[in-house]
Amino acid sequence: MTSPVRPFDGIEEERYELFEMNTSRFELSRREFLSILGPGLLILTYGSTALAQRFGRGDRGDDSVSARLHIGQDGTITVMTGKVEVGQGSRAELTQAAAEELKVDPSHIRLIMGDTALTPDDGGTYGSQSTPRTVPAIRRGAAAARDILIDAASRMWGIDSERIQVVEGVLKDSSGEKSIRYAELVDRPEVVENLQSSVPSGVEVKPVSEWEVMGTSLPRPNGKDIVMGNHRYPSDIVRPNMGYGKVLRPPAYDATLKSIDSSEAEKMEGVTVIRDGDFVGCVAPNSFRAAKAVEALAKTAEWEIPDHPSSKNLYSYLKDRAREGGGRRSRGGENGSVEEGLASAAKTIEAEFEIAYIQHAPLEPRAAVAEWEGDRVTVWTGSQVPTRVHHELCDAFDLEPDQARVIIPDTGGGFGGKHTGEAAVESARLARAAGKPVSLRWTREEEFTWAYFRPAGLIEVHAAVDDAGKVVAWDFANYNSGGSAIDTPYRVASRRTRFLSTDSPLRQGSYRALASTANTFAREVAMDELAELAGVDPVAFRWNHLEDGRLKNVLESVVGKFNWDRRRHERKPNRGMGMACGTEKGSFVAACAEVTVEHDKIHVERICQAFECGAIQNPLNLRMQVEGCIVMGLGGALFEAMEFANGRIKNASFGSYRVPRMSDVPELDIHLLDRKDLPSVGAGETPIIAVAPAIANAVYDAVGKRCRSLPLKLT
């Protein structure tokens, strides 16, 4: 059964159904292809990479991301893109970036998302990566066609480039005599030829100051669907003939199954029980009596378990493990003399920060549909990294990449959850034995215990500040939880960062801006408290810190808006302010934060927050995942944490793990900063890390008390 590892590095409805029928075919040709998209023309851009290279996550290179295009006789643009929409608004983006270049309307672009036979391997959805990588790819890839067709109808008429026009997918010459449509022209010969070739490197792209469709707030394309309930998410897929699985999990971690009686499960009817090893799981007509089914082989279950840590010594357990190199391993930089700084500094702070394990509860489990026909499988699944489940699918039972196809539906949320192929895996494994398609649906339970959480960690800092109230010394270690942002923005005189990994007793992987938040919520902290040393406002302390730039920027907006000076003079019994900012993927944050404290509650009243992220693509896609940022990030500070003993998972249910309710949401304060002259990335990750620092810090104006723990702790 699964045990801790180390940490690691869809189709639309309409479109489900344009595809069902060939959903178990792999070797498609170009005829068969462009007979279920309708007449028209294919076209493929590509960098410098081939397509779907096996097991690739893509070259990160702005010239290896392909994206593929159709254009339809009746004006239907078709856009495919590795890329997967889970929640994060690609669907509008790609839709706009298509859109803008070809200079049509949102409406004609369709997207197909994450299918491993039919889109390129644009790379997994992570990492902030569609808006810097994808968006550019597909705009290329857009404006390289556009100005082909335009050279066709220029030579067609006989006339220069420069003379026609684009205007919602017609070409017009200046004198509005001569209009052809798109469509008219991607079957002649020489149209065919110019679009098989290569993107040009330097073809050219609109600048932000032209754009029409990007930079204004298209909803997601297929929002009607999942508002009236008629989209399909991963867990609603239904094949002919499907039967449904359900798999027996071990009682704790790194459990070993000794021995198991199936008779009673195989008496039930319909019931068909396959056993792998330690893989014990049962298909049945319905998914209530594969649970009975998998109830009665629980029953006869004996397993050898071995000892395990609890969350009530995982903080001196992750440090030990590094002490004795398990795994041990360091990254960070280093400037100066520490030593040196601390035994001369005025004043110094020594403290620990701990960060708990928790769980990205996305709104729906991991689920899989697996069908095979014959040697070959297909499987719909939710994942953020479609490429990733089919090497996993590939490896786990000896096939070739032309025989396992992955196809993604829009998901219900990944949170960087998402990156693996368990339930993939395992509703494949369950269908080959039944002979039959297979859904495998996990329980919260199961999300809650068997798939990966964010890190813990244990960070410790010791800093000192000079008589002037300069930082002489910052010597950061983070032990388990990762090295993203681990490095100070701050000007210091001398400075150690390291991380040292441990071996972790959960199962760990990513999580939306992993140890950003982690680095960023001990960093601001101890900010605090340096400032608190050197007798300097928090803002003027971090100020005084950082060079011109964007950093500063988001700095200056926030506490303008915010009105920091008045309300910090404006005090109020149990009431304080905290500040936090930082920077992460690219983009730049800072956020100040109002709480009050009552018997040792936090009430997060309101958080203004101030963002940047180059050109804005999309306004109200953006604000809502700085919203979606904020609200997730008050789980991790004031909520969240897993509580495991013996190896088992003490509060895997909503019941008895706290995520944000409507009634914590605060009033929320947020000012976009479109900086028009710089490239646009992603927008997902960074919001979230000044979060939970901005409320520490302003618990301690409230109370004087300082939190060094996520979740916050006051007692």
Contents of the next structure:
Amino acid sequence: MTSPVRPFDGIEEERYELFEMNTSRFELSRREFLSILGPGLLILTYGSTALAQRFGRGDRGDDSVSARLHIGQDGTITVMTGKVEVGQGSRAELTQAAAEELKVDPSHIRLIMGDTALTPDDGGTYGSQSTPRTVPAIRRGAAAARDILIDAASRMWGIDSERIQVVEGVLKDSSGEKSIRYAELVDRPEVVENLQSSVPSGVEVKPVSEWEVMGTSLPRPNGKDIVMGNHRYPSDIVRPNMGYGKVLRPPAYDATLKSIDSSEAEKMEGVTVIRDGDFVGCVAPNSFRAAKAVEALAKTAEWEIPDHPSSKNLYSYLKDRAREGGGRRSRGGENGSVEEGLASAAKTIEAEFEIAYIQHAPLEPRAAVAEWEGDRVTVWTGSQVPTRVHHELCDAFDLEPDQARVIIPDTGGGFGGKHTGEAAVESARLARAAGKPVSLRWTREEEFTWAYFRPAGLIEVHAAVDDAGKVVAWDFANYNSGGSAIDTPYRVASRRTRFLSTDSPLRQGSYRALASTANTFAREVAMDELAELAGVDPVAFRWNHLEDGRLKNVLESVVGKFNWDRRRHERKPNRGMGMACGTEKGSFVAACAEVTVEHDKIHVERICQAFECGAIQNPLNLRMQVEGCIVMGLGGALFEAMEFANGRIKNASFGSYRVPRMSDVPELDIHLLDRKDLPSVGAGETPIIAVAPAIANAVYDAVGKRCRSLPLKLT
Amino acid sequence: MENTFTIQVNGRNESITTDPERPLLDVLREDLGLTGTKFGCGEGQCSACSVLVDGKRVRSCVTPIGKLAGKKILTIEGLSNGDSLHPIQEAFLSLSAFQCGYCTPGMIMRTVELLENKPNPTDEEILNWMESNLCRCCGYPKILEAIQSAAKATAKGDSQ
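Okay, that one was the form predicted alone. Can I see the form predicted together with its partner chain too?
Every component of the complex follows; first up is the chain already shown.
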């Protein structure tokens, strides 16, 4: 291992293609499973899911496990999923999915999440994929299990399966004479014969109209552990004889270690120093001493520090190094002639938007506990992608897949920022050298400096309206920040949309909603400018450029709820109203903001937002995700920006990097459109995208100043 | 450089032999196995590590153990009575006032101190009091609701 930080370019849209899935899978034998889960029936369902095909595993055919359930003789139903809980509510929603189809109370479902030895490979927990892909997979698996059990009962009783109903986990024949619980049934040999059933293609999941558990506000199943402080997050895991690790970080990006003297650190009681190339770390009896030992190491370390750009000239740096398309999948394209459109129109805008690097700053920093038993390692860590961490471990230590196990306890925040396994690999390296389990937790400064960032970007918009108030030319170029939601949803006579790769001075990757925040910001501010040029109300202007459909529906909803027409015309000094809308990952959002601007400070008074993501699976969780997105979005809109120079982050602490606080929360008026006729899609990301442009447009309405940067700047 | 200190944690006397500079947070988590109190920043900026020392909230990540000899410390683990929740825990649970839940112990401990000092806080007082407690999921609306609800429940309980 030469470096603790592996090259990683994790922009999510591209990750779906570049992501190296773990190609060799390993599975415990049935006997091993049952030794962990207790006696009962293990049901594996197979099927070439769309997700599997997308990752290029379609050739495995029936070999990919799409759902894995265990029905215990004690009545507990265990559902195993590779998805993880980082606060977005997947534990509740996946529990609901299983309970719905098995027709049991959710309290009887135990969900095992993100354990590479037990759970199927459901892909990473990102990209709002759990709702559209994993929920259906679990539902089909649970429905298949239910059908297998009904089938077994029908043969046992010698009656048609049509005559058997399931009520609260009890199979009953229609005459009411016979009944048997799932738990009793799984003890029978004729049931066990059906273990390896494929999901029959005809398996029926319950239609939305018959939902009993889905569609309700099931709270987080392990909520009591959370409020009692009993839930063990990755950083809380304790193993016998465990030491505490710490890694020596370079003083600047890309620095190389020239020399180091570890003798002082090694003199400290109980301290082991590990050096492997540029990787230097230690293990100590407690984390305080580990930090002292690393301080001693740092004093003796000499580094070669190369030049590194500063955030002050970031945007010219990005633009100077841009190249069309590049290695990533570039979205967009061209329709009509933008040049002709721009030349013909009387009114044009030419605007540049600057998007800062920001950090996810989950409250639980990266953390891992690694434990070796011979040449096998188990790692507990916080990550959104257990299979990736597993792959990184196998790669770093030259392990066969069955030599590494990754377990993801419900984790303290992700937001797209925990796709990687740095802490896992580091703790495993330290643990192997120290010969004991090692707990490693990054400091806040490490998290701000060495975790990957949301990409910065430069966006150029050149657009024109004709005398009839129609957009006749739309030229949109995004440098570096990404391709999500880069295509305008508006009807425009000609358009050119480009994504340009460049050299990112900071390590960058996914962030909640990816570049759709940046692209929606630039587009919606530009649309406001065009509306003004055309002399049309911003809502009417958008309305005129939209086809009928779901985006128009949320727009109509928010405008009505906010009372746009009245408020927009009610003039008060320094007070303004703005709006924005957009779509990403199959869901639709529109927001109105009311702000006041005083002494060059923006106060967001009110946000009204309408959001639609198909049939609502859990209204409580959905509302919390929408609230969280809006308030988190205030951070990126108003305060958050990484400052760096000479290879160092200058604001690597919560004291110098402002995040939203309780008092920042504006009045929130949220409207969730429940489209029971449409498939459910994810909702943990898109509700963030309209916040910043709605505020920027409101600021313009208040004081006549166009803000074209994230965070917004008035001076 | 190790010293021995006696502190009372959740009603139990604990004798700790350690470096007096070590933060209380580390002693709770690493020596006493009380991992309910969380590390968020190590700089006293996020309040995830909030515990009560003689009834007053301290940020345990920046409080050296050497200053706490003889003090009474209350952590999230000491708040409930067995399996029966404290009214503030009950309010956070029944209103689902958490997403990832990592800030929750600190939020709850800070609320305990708030309601001891101001049993009927106004919204403005709550916001001021909670200003230093960060929730990165930004689940503040639900947290505020839970605090308001806990205040009502506590006030009602007191008057009975």
